[in-house]
Every structure is written in C-alpha cells, then in structure tokens.
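In structure tokens, the next block holds one chain alone, the form predicted alone.
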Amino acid sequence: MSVDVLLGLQWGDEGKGKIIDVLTPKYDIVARFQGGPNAGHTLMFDKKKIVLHTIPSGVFHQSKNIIGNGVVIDPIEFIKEVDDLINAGAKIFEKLLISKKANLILPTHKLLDKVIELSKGVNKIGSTLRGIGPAYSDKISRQAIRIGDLSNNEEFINKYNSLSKKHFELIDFYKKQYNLEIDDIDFTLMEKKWFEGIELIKKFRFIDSEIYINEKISNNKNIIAEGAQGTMLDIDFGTYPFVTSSNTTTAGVCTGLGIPPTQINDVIGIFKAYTTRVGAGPFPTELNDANGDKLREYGKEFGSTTGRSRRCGWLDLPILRYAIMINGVTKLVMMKADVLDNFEAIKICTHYEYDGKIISHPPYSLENNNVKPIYKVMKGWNKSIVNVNKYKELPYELINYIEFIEDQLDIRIEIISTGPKREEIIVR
C-alpha cells in the first residue's frame, strides 16, 4: 500500500482535524510529519470539543497514531493534551507511538522565542511564542535533543544542561542589546512542569518511525500523513518570512516520516470556502470591513491553540493554484461552506494584477501593496445548509460556487463540510 497525504492549502486553520477524524476509519495509521504545539486541530463529536496540538487526529479510532521525526514536542503541552484525551475516553497509551528522532522543545526555547520576537519591534512576524522556531533552529544546527536521547538519563541531563546554558547566554544577549524584560515568566515552575512531561513521554513506545512505517507499507497497511499549519506557511514556499519553521507541503512527508516519494498516492488538499490567516504577513483578499467581521463571527475564527482572532477575507484562487501545484493535490475538500450562508453576494479572487500584468499565481514577493486582487462576484444562497446531506440538495448558488472553483482549479471538490460537527459533511 502507499501513503495518502492530507494537508492545508492556505495559511492554516482549514479544518484538517475534522477531515482526518472523518477519514481515519479507512486507515490503519495516522502520522503527523511536521510542526509542533503551534498547531491546533479541533474535533467536534458527541457534544465534545477536543483540541489536538501534537498528537494525530486519529486517536479516537482503532488506528495507530505516530508522531513523526519531523515534529517538535513540548512536554508541558503534551501533558495537557494527554490529560484531555484520557478524560475524553481515548486509549492514548495503546494508540500513540513516538519517533525516536522527533525533537524536544525546551523551556528555554520559549524564552528565546519571546526575546527574538520582541527584538524585532514593529517588524514582528506574529510568532506563537511556543519555541517552535528556536527548536527547529537547534535541529538544523545539529545540537537538538531528541526523543531517543531519553533512553540514557545521564547523557540526556548533560545535553539538557549544556543546551540550556547556551540558550541563556543568547537570551541575556538579546535582553541587554534590546533592553527587554521577560521577568513575568516563572522559569523554575516551567522547568518543573517540563520534566514532569518528560516522565509522561517515557511511558509511551518510542520507535524508529521510518522503519516502522515502511514495513507497514510493505505489509499493505493503509496510512495517512497528517499535516499541520498550511501550505502558505511553508518555510520555503510560504509568504516568507511570515511562515512557520517546517515544511508543511507534501515534500515534508518524505523528510518528516522517512517515506520515499514513490510511495505517496492521493494528496488531499483542504481549503476554506473563504480565506483566513493569523498573525502578521501579506493577505491580498483581507477584508477590514463588515464582511470581514461577519466571516469572523459566523466562522468562529479564533485560534484553537492561541485564541487569537483570525484575519478574514474572500477566497483566493491564485494561492490555491500555487498550493495545488507544489503539493501535487489530487482531491479537494472545501470546509466551512456554511459560514457563507448569510451573504447576498460573495467574491472570489481569480487573479492578481501585478506590475501591470494579470497573473494567476502569487509572485516572489506577495505584499498587499504590490498585488491587486481581481474579483468575480457571485450570488449568495442566503439560506442555511447545515442539515443538507446530499450534494444535489445544496442551493443552486452554492453548487454554482463550487463548480466555478473546480473549473478555475481544474480539480474536483470531493468533500464539502456544511457545519462543525463530524456528521455535517457531504461526500460526493
């Protein structure tokens, strides 16, 4: 068997958790391949709301769940997540496996993240301040601490002390250089909780995930790789520098799980029926008006991890074309179509005007002041679709909206989400 991939095509928050939860019964293994607790996958079922940050979204099914080598793990956040899952009835210790090559986020990574962001002043990129960037920086500079290091406690402690010392030297430099104060953080308490998290992590099974997954492929097991964040936050192909610190695209599956490119089958790309992003960075179709407020209110557009309100705007097809191209998307999923239920008119950005030309993909430098969105205005359906469960029963205007997008992107929308709950979905 080969591996299917599910990932976001915008700036994250597309609704990947719900779709993974819906699709998981088809798969034996669900594997996270990048990102850390800056991700937030929300599951809604049985009148419960579960937010996952590091653990894959298949934990309420029979599948095995793997945290891959491309993921960074914060033991403090991990404790909270495991507690929430146990309270919700998930058999987490039976179902979760952790790659020995996954990297740890240290308490000092969070402090570093904060002083680096503060040092940028008005040029902040909108970091979640969860230590993600500094943790990946240590990985690239070959000084990170990995899950496999926990097997030798003395060596692990020595590595921890050495790396923490280097971090504090950097933190002190930033504080003096930029006259920064971060004294509101109780580091002693943070470190205590971190080591408690380490003890919890030790209760799980550590694996050589690249060997494990490839053996399962050879044994014809069904596997789905679950992405975090979104394509336009990819460290290479996103709106740099306003991006995350890992590869959020299909290519990240190969490096984040150890899967050869030849074993990737379907790539399922998820997008909202409109567009959102969190934090700073370019956003050509952003709406700073009543329509933007309406999208935010109806879509409950507040981060599941940070709680930050999301910026909202119309659907951006140049972004989707680009994301489909670099990911090799074979199937599309449209989320939150119901959020557009109460609009008389809906706009879709089909192209940009850039440097006197009409372009269909984002340019190298995508800034709000150097591209002008070209819109097509479409009639809204102005009625609720939450209880509709068949494609042909959707309002004509919504079907028209869907088919226009398919025509522009030259790819079929296989799944339409009509509400936040697991069962509020149409599979064509």
The other form holds:
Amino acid sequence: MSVDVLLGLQWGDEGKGKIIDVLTPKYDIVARFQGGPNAGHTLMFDKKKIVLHTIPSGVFHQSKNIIGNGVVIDPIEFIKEVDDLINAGAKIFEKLLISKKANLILPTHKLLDKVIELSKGVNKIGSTLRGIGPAYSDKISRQAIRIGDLSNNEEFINKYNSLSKKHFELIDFYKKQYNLEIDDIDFTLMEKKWFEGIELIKKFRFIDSEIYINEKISNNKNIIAEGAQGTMLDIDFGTYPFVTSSNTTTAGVCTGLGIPPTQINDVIGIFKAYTTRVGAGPFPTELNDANGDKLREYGKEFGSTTGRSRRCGWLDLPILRYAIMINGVTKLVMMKADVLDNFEAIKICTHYEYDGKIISHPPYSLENNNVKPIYKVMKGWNKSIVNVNKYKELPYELINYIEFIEDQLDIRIEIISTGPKREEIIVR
Ligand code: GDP
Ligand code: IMO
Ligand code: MG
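Pass me the form predicted in complex with guanosine-5'-diphosphate (GDP) as well; I've looked at the form predicted alone already.
And the full complex, kicking off with our chain again.
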C-alpha cells in the first residue's frame, strides 16, 4: 500500500511528465489531482514527442490513469488530446477513468478568462486562457457542471444554458466597463466542438474516484499522484496573484483525489537545475542577459501549451526550501542538468537580502523586485553529460553542484535527468 506524490517545486514545467512516465511501471494507478489543460507535460520516447494536458502521463504503460475530482476538463481540448494519444498508440479507452466529481470548462469560461485578463491591463497574469480561473471560480461559488451531471441529459442542458447565459452577461459587463475589443470568434462552432467533446467524454468510464482509489489503497495497490503547474503557482502559497487557481501542493492530493493525508508516503519534489517561469509575476533570479538567452536556447524553453517563450534564471534555493516545507518533500529529482553543460560558471541563489536582512525563505510578497538574490558562484563542468548514466561518472563540478544543493536543502537528490528522453536519466 502506498500513495506517492510527484509535484513541481518551481513555477511549472519542471519535467513532471517525463518523470511520471519513467516511474509509472512501479505503479498501478497514476492520478491527476488538480489543474486542467493549462498544463503541458511532455514525454519523449521511441522518437515520439507527446504533450499531455488533462490526461495523466502514465497512459503509455499498463497502469490505470485517473482524472480526479480536483481537475477541470475542457471537452474541446480533450478531443485533441485523445486523438493525439490514439495516434501515438496509447490504449486510452482501457486505461483512462474519469471522476464523476471533476468539473467542466465551458466555452464561455474561456471567453471570460480573456475579458478578465484584458481588464487587468498591464497587471495581467499571463494566463494560458484555457478558462481555468473562471471554471474554478464557478466550482467555489457552487454553480459548476460536473462530469456526473452528464448522466441526465435534460438537466445537463438546462444547467449548461443557464450557466452560459450568466457568463454572457458577465462578459458583456467586462466588455462595456473596460471598453474591450475582442477578436471575432465563431461561438457556434466552438459550442458545436464542445458538445462533440462531451460525446467523446461519455465513451469513458466515470467513477467515484475517491472510493475507487481508497479501495485500491486497501488492496495494497501502488498509486502516484501527478501534480500540474508548480508550488509557486499554488493559489494559496504561490506568488499571488500571479498564480493558477488550484492547490498545486501536496494538500491538493487530499482534496483533489479524496486520499487521506495519513496514506501519503513519499512526496517527490521535482526541480530544474535552474529556474523558469512562463507568464507574468515576480522572479528574483531572472536573467535578462546572454546567460538567460543561453538557458532558453539550450533548454528549449518554450511553453508546451502555449508555445510562449519561458523566462529563465539561476536556481533559487529560498523558493525550493519553501516548496519543500509546504509539500513535505521526502525525495528530490533534478531535471535538465544537461542544459548547464556549457557554462564556465554557474550561480545559485542561496538567500535573499530583504529589508536589510538576510533571509532563507521568500517573504510575504516578492513583487517590485523587493529581494536581492545572494549568489554562490560554482565552477561549470563545460562538457556534455548526455551519455553519462552512472552518478560516479558525472563531472566532479556537477557532483559538487548536486551535493551543495543537497547540503543546503537537507534532502537527497535521488534522480538526475540528463536529457529529454525516457532513458536519459541517472537513478542513484
Ligand atoms: P512539465 O510540465 O513539468 O511536464 O514539463 P514540460 O513538459 O512542460 O517541460 C519540460 C521540457 O523539458 C520538455 O520539453 C521536456 O521534453 C524537456 N526535458 C525534460 N527533462 C529534460 C532533461 O533532463 N534535459 C533536457 N534538455 N530537456 C528535458
Ligand atoms: P505545467 O503543468 C507553467 C501559468 C501561466 C500563468 C499562470 C496562470 O505544464 O507545469 P492559468 O492558465 O492557470 O490561468 O495561468 O500560471 N501556468 C503555467 N506555467 N506550467 C504550467 O503547467 C502552467 N499552468 C499555468 O503561464 O502565468
Ligand atoms: Mg509544462
């Protein structure tokens, strides 16, 4: 019996998809507990590149994959994802189960996301505009439509019509109040695709996922919960308001799957050997210089969902310390070490200078560049590690880098990823 959790410790895109794919053979079930198609989790194997958005990253293995109650599903995005997975050979109809309590993203949620974002002007969040914020808002204000509502078509249509009507009133309000110009969209077509997506969703097995999962726990099955986004995008603990609208942290596993906290075993925290962020918001170690460009180029740092260029910077230990504390991390995974292959010197932010003091955790707010990162400069290894598959064969400068991080964070780095492919990995 064991429930492990794998989640991101930074601002998302740490490489969660790859590690879930690598670890899945050890598990009977992979379950997503929050987020929706704002996520983009990349898997690379057999010369294929697959990006998952709502569906867990274990679909290419024997395990069952669950979309939990904490997830928001957009039927339009879901069709595209299922098509891609079928083309890539995943036996998706056998492997995917959907919680009856998962919530739906409506076409009008996406329009609302757009007008709300535009109304913020220069303070916009840089949302993926997948309707995430408005969909979770409706969940919290107790008017959302859930997967289980699809069982009664008449009631479902009534709920859909009444909620869409409210959304249109709100959209009109925003348009008038903020004088917004919105590109023409063919809403009828969007709605048609959405209902096609609903028909596709109905072909999958709907479950009471909290009961299903707890029965599997009692039957000694191994389960891994797959996080989306990252700790610093958590609605409570992230860089609010520049965050997403769900709990991306370990607590989200309990509410997003119905797993009791006492059943959680390992919490595997995953981080890049440097830091990235896509969208707006504070980023203390951001590099707006040639080193930042180099990280972006070598790391191919362009968003898996929106294609946007990711902001890049040095590793930030105050952020990692905070994320480890909030999540109760027991094991660390370091990704994309190979991206640092060609640096003479690499910096690590160990602390911040804030308000005349040296601090080791982020303060209440990181806005307005109010912290000054304090860096330790480390010697780069300046050679390729892509074909190295034993820890001891790594360049000593990289071993120093890893051991310095472990020393600062007081947790062992169990896995080091040295390239995007499944097999480019060192397990200690
Ligand atoms: P996720 O959202 O956390 O699953 O991460 P993404 O898939 O959005 O972004 C991670 C990106 O890094 C993807 O393009 C991966 O293929 C790639 N990647 C994963 N691990 C490594 C690695 O160790 N080295 C390199 N160079 N790329 C990696
Ligand atoms: P994965 O799971 C990186 C960011 C957006 C924006 C903010 C709010 O692939 O790591 P939202 O669409 O939720 O309204 O956007 O959060 N964001 C992500 N950044 N990776 C993600 O997911 C993200 N999902 C949302 O860029 O700044
Ligand atoms: Mg991603």
